[in-house]
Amino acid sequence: MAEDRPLSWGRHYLMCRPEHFRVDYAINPWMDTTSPVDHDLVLAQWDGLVEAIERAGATVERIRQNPETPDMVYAMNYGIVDGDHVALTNFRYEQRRPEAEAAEWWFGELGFRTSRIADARVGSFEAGDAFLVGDSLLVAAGPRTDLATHDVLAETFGVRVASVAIVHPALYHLDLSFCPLDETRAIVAPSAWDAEGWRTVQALVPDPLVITEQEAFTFCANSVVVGNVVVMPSGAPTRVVRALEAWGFDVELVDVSELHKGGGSIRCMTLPLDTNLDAARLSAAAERWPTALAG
């Protein structure tokens, strides 16, 4: 690749096999309660996704799905992992809130420390709206995450937070419009954000692969990167695949179309367990005490 600076995370994931996946309600524009779900196909596609991620070189852990939480397959939203600390999501919709309790138990059993980022006083926060990008934690404010939680995140982790406003209802989580590829590049869909948000992303990502709204609707930004392998949903635009290959990435296309019925794709189904926010902590400390750190 032109830049040999792979992501420092993305080789260890938590996933949830969709034993009880269904579309019982509609909490995003992609969900249609009248569209039937092929349960056998859902499981086969999910199993194929796990195989692809492991083939790329990552390790996958599993959490058992609660029968009463049909969206639990979208594990990215459980929380943010920072070393041995997990900041759990406070979901916007009550249908998904039991997922945070299940995740809290799972992490606790493995010895992680857990905390709750948001409550009724500051609103909701969903982890699909946050990525470590360079020396900042990039966090969205929009349909699923309230701006007031950004200050809570900054204080909880001691990190620098960069905010981006999501204004597109169908691209309701940041992980539908933003996919970090390495330390300098990312797939980005500016149509999801306001003008100031796009400027914020440009400042953090020196070399973006810009996609259109229609390209974003293929869920191609909702991909997982393991080293130089991009695991991307089938149906991704040829232009995007070719651009990634020109940069030196290997692209593996995986059919998860049945799981798109819930409004999520590959990234939504994978919670990285190997993230560490030290870079964003250092930048925050440098802003507070520049003289001391320089000395």
The other form holds:
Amino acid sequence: MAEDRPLSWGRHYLMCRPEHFRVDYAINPWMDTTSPVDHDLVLAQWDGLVEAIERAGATVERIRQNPETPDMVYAMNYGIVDGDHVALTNFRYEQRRPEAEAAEWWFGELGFRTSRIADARVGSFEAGDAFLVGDSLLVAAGPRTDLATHDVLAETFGVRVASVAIVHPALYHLDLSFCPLDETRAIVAPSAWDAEGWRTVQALVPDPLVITEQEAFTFCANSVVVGNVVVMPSGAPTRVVRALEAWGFDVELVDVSELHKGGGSIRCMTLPLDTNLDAARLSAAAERWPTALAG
Ligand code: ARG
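Please could you give me the other form, the form predicted in complex with arginine (ARG), since above is the form predicted on its own?
Below: every chain and molecule of the assembly, starting with the one above.
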């Protein structure tokens, strides 16, 4: 059932082993610089996550962590991949900016074309705020991404951008309140958004699995979906797991509690490398030039 219309992406990821993970600064409400990180446990949990993702059928590439950037484990934020092009993040906080440079180098070495979505003039854009949903790019405006970057994204990729305003400081990235499951379903936490944002999501997702704010605080929306397997942080509410199973998904629970100290979970640690916006581009073009294409 869940495999009826699986996502077109999600089988190839870039991840960063947290050799130098620390909570040195607090740029989101989850981070507490006085709470120590158990280095061995963090590495064991991350290795367990990679195994679970590979077991689910995905391939994982690795980038080495720069010792100066303790948050680099949250690879989802480096940028958006579109075929052989990667549009790199312009991080809100300077502590994370060198991560985009490291990612730029990594992608360049692999032959990707790299570009920057935003700069100081338009503001910041972080890739944890964007998902391909149907034929639109759903992008948040809020704590980490400025609304002015949405036009730049639409132009750069030639796609339709649907904007959703994040108004919840603890659900500061879209990937904490939104998890695409397949072509019609997603986990959604509307308490993260304003009323108009929720309407926008409803128009894009025919079958939402709605979770409460408290449920979102378990990071259950910060999961990775590989075909019909949902790799989800342990601690996820049983109700949510059961609802996914009723839809035909297999749920793999993985303990990444040590990584939650940085304010991120499984999705945050994985940058999808197999996203391609061609179909979205075609549909946006058809909208602009209906007669020419009908031709
Ligand atoms: N400490 C990181 C930050 O605040 C966590 C990033 C979580 N990543 C994510 N995609 N939500 O930027």
